[in-house]
Every structure is written in structure tokens, then in C-alpha cells.
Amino acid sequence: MATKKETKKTVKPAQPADGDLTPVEVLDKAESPVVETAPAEIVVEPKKKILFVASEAAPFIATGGLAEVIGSLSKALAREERYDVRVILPLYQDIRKEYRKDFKFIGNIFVPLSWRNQYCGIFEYVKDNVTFYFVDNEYYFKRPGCYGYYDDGERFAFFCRSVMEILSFVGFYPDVLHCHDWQAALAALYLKTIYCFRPEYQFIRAVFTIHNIEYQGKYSLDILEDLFGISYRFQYLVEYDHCINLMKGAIECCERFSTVSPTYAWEIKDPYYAHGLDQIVRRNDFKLCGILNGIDPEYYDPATDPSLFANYSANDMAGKAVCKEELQKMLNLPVKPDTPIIAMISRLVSHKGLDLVREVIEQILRQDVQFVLLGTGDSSYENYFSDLARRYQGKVVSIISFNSDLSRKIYAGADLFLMPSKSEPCGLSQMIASRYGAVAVVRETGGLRDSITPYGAGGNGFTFGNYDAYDMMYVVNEALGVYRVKEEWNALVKRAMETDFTWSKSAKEYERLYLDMLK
């Protein structure tokens, strides 16, 4: 039978008191040196380096939601001292002059693109802890607007190749290269085909964000080498449906790809939403995620917005009534404080749900409502809504234009904001409208589904699921019914205005995505 081992206890002898020591021992004790432990060395972890590659960014130049995302997300990430955030853009002719005059020229290089060797000037500007670089080449970018030219493929190929060359010029090799939409897709392709053999580029991870899968960057296979400077041995990366597809190439090359809302990430696996790319999305599903966009709460703040007739907040709504009255006066509508204003601010194109509006708007107008539309787009819609305004004077105003200042006034003066999109990757208008107290009525698709929750479930707006004009009209009528019960309506408006649409949550999700890529 095993016996338990005995453990020996070491008895430490008692230390003599000072009074028990001899004079020599007392002297030795007094003169013995005091050994101080050096403080532990503080190791400062180097900042993670993030580079955004995009074709536009607020506040410098904007044609849509992409610019808002780049401007706001980079700013939100840069608030964290753990990140060195930089953005690179083309130096367009139309970049706002109040910023352009302060750009600093830091040098120039020559960029190889197939058989070309093109001049590339580099300008720098720092704003909100974000460093912005601007790629200057007057042949490609000294033109009105950003897009819509016959040589857009060559223009953005030059831009993406410039990105790769500028990294070594400025000595900045990012941990994460974040490319946005097809115009920046070639940056990921160049990184993984041409530059990955250079030691300083080998550890750069790439993520590609799809803001709208409809625009994919399609070109003939014949120009792969001659225009884009990509060897035909990499043709398999970009070839899809018998042509070059730059978005497909970026999805294949990147470590991760994302969309601008969780629902849209799920939707683009379906042929109905994917515009032909559903097979590629499903094949790369293991590296796909969806992160909902946000808005800048300082830029969109009815309490401080200088564009408004009067400022207001969720806790003091008096100014919103002033905004509504002044909007009615400005648009020559009868000043009726109890008549709800239904607003639309949209590109006038089919996927924005305008066919639904056209089918039932005249039935909605039989009620005591006013309808205001602001936007440009397809001539058929422009003509229809212009004619509707002529036939319903005093009830309908159609402004076929894009006017940022007027859009703020409409958000602030409207009671309901209608957004019945057939597809909507994220959408920012419904968030801005809610922030300004215009209750959103949306179809449950993409980011609309992720940001607006139904009133009946204690949400911040009104929603419908089927892409059907009469389902939309039913929900509009429901909203008008709630509008007439002022106590309920005021509580709903307050709830909509207080919804958190800021970038704080979304930026944390992007941080997790980046860190996961860098493991």
C-alpha cells in the first residue's frame, strides 16, 4: 500500500533585532547598498497602417454615397491612436477649391502602364488626423466630373498603378489596402500579380468593398495587356462571361471582400441582385461580410446645420415647424402646418422604385398631402414628375436638379421620406432623413432593411417587403394615419432622430475585419 510522502519544512531562522547586533554588524547593515529594480520596459505597439483607395471622398469631391463612406470611415478610424489612416484619390479638376489651395506638392514620379510611362504628381493634405494623397495627371483628370468618359478604364488603371508606385515614394507600406468599387479594383490586382514579388509589398493584405454590384468594370479581353498592363497569364483572374470583369478580379485576389450592409451581402448571392456575379460571390462566400454604413453626426446635425431655416434637436422640435413653413413658402406650396409633406431625394432611375411611385402617386394625392421630389436621372422619370407637378400645382413640386443645400432644407421640412428601392446596397438618405426628423418609409431591401425598423414593432419608420405599388401605398397610408395622432407621431419622430446611425459601431466592425485579416 502506497504511503503518503512526507515533505520537509524548511524553518527560516529569526532575524535578530538591531539591538541584538554587534557594532560591526550594525555598520555592515547600514552600509549595504539598496538594490533598486529597474522599471519594466514599456513596449509601444506600432500603429496599424490602413490605406483607402477610392475614386472620390467627402468633403473634397462627391457624386454619391461612396464619398460619404470614405470621408467618414477614415475619420472614425483615425480617432483611434492605434491606426495610421491614409486615403489616395485622383486630383480631379472639380475638387473643391477651398481645399485644393492648401494641398502640398510633395514630388512627382513616372508610372509604368503597359507601354506608357506617365507623369504622376503627388499632393498631400491632412484633415482630421487622416493623410490624403492626390494623384495628379492632367491628361486623365483635368476634366469636368469624375466618370462617364470613353477611356475610364485607362484613367483608373493609371490611378491604381500610381497607388502602387506612390507607396515606395512616400515610404508607406500599409498593413491593409482597402479598395472601393471597380474604379479601385485594379489596385488589388496589381498588388497580387505584379508587386507581390517585391519584399516590401508581400505582407500587404487587401480588402475590397462593393458599394454597388451593378457597376463592375467590364472591358474586352483584347486590351488586358495593352491597356491594363496585366499579363495574359493572369487572364483567369479577371475573365468572366467572355470579358474582363475588374470587380470579379478584385474578389478573387483579395483576402476579404465586403458590402455596405449585412442584408446586401446576403442578397448578392442571388441572381436577382447580383447582375451576373452571383456565382463568383457564392464561390468566395467564405471571405464575404456585410458592414452597415453610417453617417457623420457632426456633418448631419439639425442643431447646427447652417443650411436650415431654423435649428432644432430631438429635445426641442420648435425649429422643425419653422423649417416646414419656410420650405412651403420657398416652393410656393400652401402653408399648412397640419398637411404632411412626403419627400423624395433620389437619382431618378428604375432601381430606386420610381415605377411604384408612378403607379399610385395620384391615388395618394387624393388625400390632404404635399409631395416634393428632388433629383435627376432618366428622362422618362424627369418628364413624368415635371408633368405631375404641372397637373397638381399646390400639391406637388418636382425639382429636376441636384442641390445639396436644398436637400438639407427638404429633409428638415418634410414629415415623411419615401424610399421604395428595388435594390439598395446601403442607402444614406433614409439615415439622414431620420436624423432630421423626416420619418422614413422604405422597402425591406439591403441597408434599408438593416437601418429602418417597422413602427408596429416599436421601430423608427415604416417598411414593406414585396416590391409592389399597393403594398407601398398601404404603408404610406398607415404612416399618414399615425401622423394624425400627434402624440404618437411626435414620439416616433423623436425615436427616429435618436437612432444611432454614427460610424462608431461600423468602424469597430471594420477594425475586427482588419485584425482578422492580419492574423
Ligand code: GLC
Contents of the next structure:
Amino acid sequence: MATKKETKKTVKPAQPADGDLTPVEVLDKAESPVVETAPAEIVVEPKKKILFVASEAAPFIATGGLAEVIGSLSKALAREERYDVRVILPLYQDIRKEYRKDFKFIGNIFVPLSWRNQYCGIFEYVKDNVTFYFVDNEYYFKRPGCYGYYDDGERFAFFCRSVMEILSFVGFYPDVLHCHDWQAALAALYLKTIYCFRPEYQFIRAVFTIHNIEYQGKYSLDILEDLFGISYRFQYLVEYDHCINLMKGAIECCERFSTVSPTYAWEIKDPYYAHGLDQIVRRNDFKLCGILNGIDPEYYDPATDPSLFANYSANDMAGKAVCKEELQKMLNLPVKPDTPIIAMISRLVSHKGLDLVREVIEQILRQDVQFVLLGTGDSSYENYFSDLARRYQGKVVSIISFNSDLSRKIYAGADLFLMPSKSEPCGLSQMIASRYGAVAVVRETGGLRDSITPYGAGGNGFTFGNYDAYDMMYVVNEALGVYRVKEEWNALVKRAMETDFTWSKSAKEYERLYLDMLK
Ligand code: GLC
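Having seen the form predicted alone, can you show the form predicted in complex with alpha-D-glucopyranose (GLC)?
Let's see the whole complex now, leading with the same chain.
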């Protein structure tokens, strides 16, 4: 069991023997009065221990950007010798088989939660220097998908309580407990209301990251003790608007909280973006920061991506033309190298700005363009885009599904990538698109504003400010204009592809945040 006390090792510097000294030094040594000074000690700092608590992580299980961030940020931090990074996740039925078969069972415990006492199996798997733990309980997690069950509150309460118990089972007490989104909020709440009174847990600091403030984990106050196992003494921590609000609870009780881009950190203080939590965010502003997500440059690399029809890089673009041609063939679009392809890959929900697209897409389609959409979501949007494709055959293709292989082919084949979100905590698609040479057209919100800079100012894409369909169309047209000037366009594509979207800068910011918390 590692505790705080035993963590610092000191090493005394080697003392040179007299034989190693120069004649002058020997003289100095003989003549100078003997002053007893303690030899300087070189302090070997122990590794900082970081534990991510999250409901999904790539490559094991992914429904969205959260999984990619957990997978790639943990890997980026673990590359630094200074960190022992571990991640804990539920063992869902849908965890990818090719990994699951190698998970190692390391034991089981029983987890107390209110009047329940539930089985919890613990599996371990090490990847890229990161230790992953998986929490097994078939009653809660042997179901298709990750979310959307009537008892999600109970499922993630069990998960979070298990996290706390597993720490003592494996003897790993992190310096920083980093909880992501509402599903992990209870881990921070259990730490601060129950476990911090135990000696091994007392030094653990907690940080909570909001990946999307829309999903807060709201429940009736009646179940606070019975289901979540939190005493009514602590109701004040989680209560908001006459409900339990788990996100609010985590914001209140963590030492720090963060969001996934600097602009979003500032936006969620405003009722327009905060889904009711702006007051809580403003009150806790002193411990808030925004750190822009990155992407894994190895996982998203057009030079090596096996999904692509041909590989290419910013310095050798021949493959991109092949990708475009093959995409057009595959989607039954006329093969026209000079017709720009505008792509959207998105969940089809309202905050993705689909209303703007719906308002002006037919005007945009009057020009020589092709439009490709990939995604699933609200049926009204699914129906609208399917119908659009029927009406504009040979010009519009709508694929109502989620398919990672196809998405890569689209990023590689497209010229423009449209992402006019109403709000976007960070967004990863605009970064992936840029890396694959599809120039992003985005609204200036959240992480879109922090990652895409306007062409007019020498930037890597096209941006518009107001949530307005005609403003969007204006910049789409501006982009189409630049597309026709080949030299300009090629230079812009190169700039987009060469933008640094890796974790290098942001991982350092997380390090700074952790070290600041540990002071
Ligand atoms: C959520 C956000 C998205 C962000 C992702 C990863 O899915 O909606 O903007 O990129 O989390 O942080």
C-alpha cells in the first residue's frame, strides 16, 4: 500500500575522492577552514498518480468525443515519466472483443451502496503505459450500449462507489482523482462526503471536467439516501432547482473544475449556454479553467490510416485526389475532381446547427457542389436529410448511420467540412477534418472558436459569429470562392493539415492544473 509518507526518495550526490581533484582544488581543500555543510540533496520526485473516472474510453468503448479524449489524453500524460496514469471504466457488454479477451481478472469485492451490497469484479489491462480497470457487474452493465436505461442513476452510482472501494483493493490512492461528466460526478461526491475521513483517502484532490453541460444527471431528491447512499446532511451539496443535480454537486465539492475549451469555460457562465447551471458556474468561477482537447495524431493520420483508399500527407497530396474520386464512386456521385465536396459528420441534434443548414442548403446546392452527410440522431433531421438526398440525387448523399470507417473516408475525400454548431464544448471533428485536408467552416463557439481561425486573417478555416443561416452561407460561399483559386486553396489546405491539434500543449496545461492543485 503506497501512502503519501513513503513517497519521496532522496539520493546523495556522489562525493569525489581526493584523487579526482585538481592540484588547485587540493590546495583549497587543505587551506580552507572546515565548514560543516550538509551535502545538497537531489530530490527524486515520486510519480504523480492520476486516476481518470469516466463512462467510456477509446479504443474499448466509444459513443462520442468523451471516449476519444479519455483514451488520448491518458496516453499523452502517461508518456511523461512523471505520471502513473490509470483509468477506470464500467465493463459494458459492448467492450470490444479483441481487447476484452486479454483483460486480466484481478479479484472481486462487494460494494456497499445504501442498503445494497453488490458484487464487483475487477479486471485490468495495460495499454500505452496506462493501466485500465474495468468494473464488472452483469446486472448493471451486461446490456447493449452504455446509456439510456431507466436506472442509469443507480448504475453509475454503483460504478462510482466501486471506484472508491477499488482504490483500497488495489492499493492505489491517486494524488488526483479526475472525474469526467455527470456519470463520474458521484466519485468526487463520495470522496468528499464519505471517504476523505479515512487516512489513505485524505490527500486525494478531485477535479471535475465538463465535456457537455447539457447532461447534468438530474434526479428526484427522494432517492438521495436510498439510491445514491448520500446522507441528507449533504443534500445542500447536490441540490439544485429542487432536484439532485450531480454535475452541480461535483462542481461544488471538487478542488477544481474544467471544461474542454477556454471559450466554453467562459460561455457556460452565460444562461444561453449553461442549461440552467450558469449561477453555479459563476459562483465557482475561481476554480474553473478551460483546456482545449487534442486528438491522437497517430490514430488520425492520413499518411497511415488503413481505412483510406490512398494515403497522403501535407507534402504529398496525390492520395487525397484518389480518396475523393473513390468516395464519389462509392457514393454514386458523379466523379468530378473540380466539384467541391462539402461534408458533415455529426450527431443529428439541434445544437449542431442543423437548422441553419436546413434553411439555406438548397440555395447552396444551386452551385456546382456535392453535399455528403453522415450521422444519426433526431428523427426529424434524419428524415429531412434523407428526403434532401432523394430530391437531389447525384448531388446530395445522406447516410443515416454511425460508421467510423466511412467517416474517415469522408474526411479524406471532402474539400470542406461544415460544423455550424449552436454550442460546441470542444468538438473533435473539425480537428480531424483539418488534419485530413478538409477545410473547416465553423461557427465561432466553444472549441470551434479556439481551434479554427478565419482564412481572412491567415487562418486555417472559415468562421462566422452569429447563429444565422445567411451568415453561414456567406462564409460557405467565401470558401467556395477560394476553392476555385487553386494556389490559394492548396496553401490553405496545407495550413489546415499542419495545424498542431496534438495534446502536446494541452497535456502540459493539465499538468499545470494538477500541480497547482497539489501545492
Ligand atoms: C462532448 C462535447 C464535444 C467534445 C467532447 C470531448 O461530446 O459535446 O464538443 O469535443 O465531449 O470533450
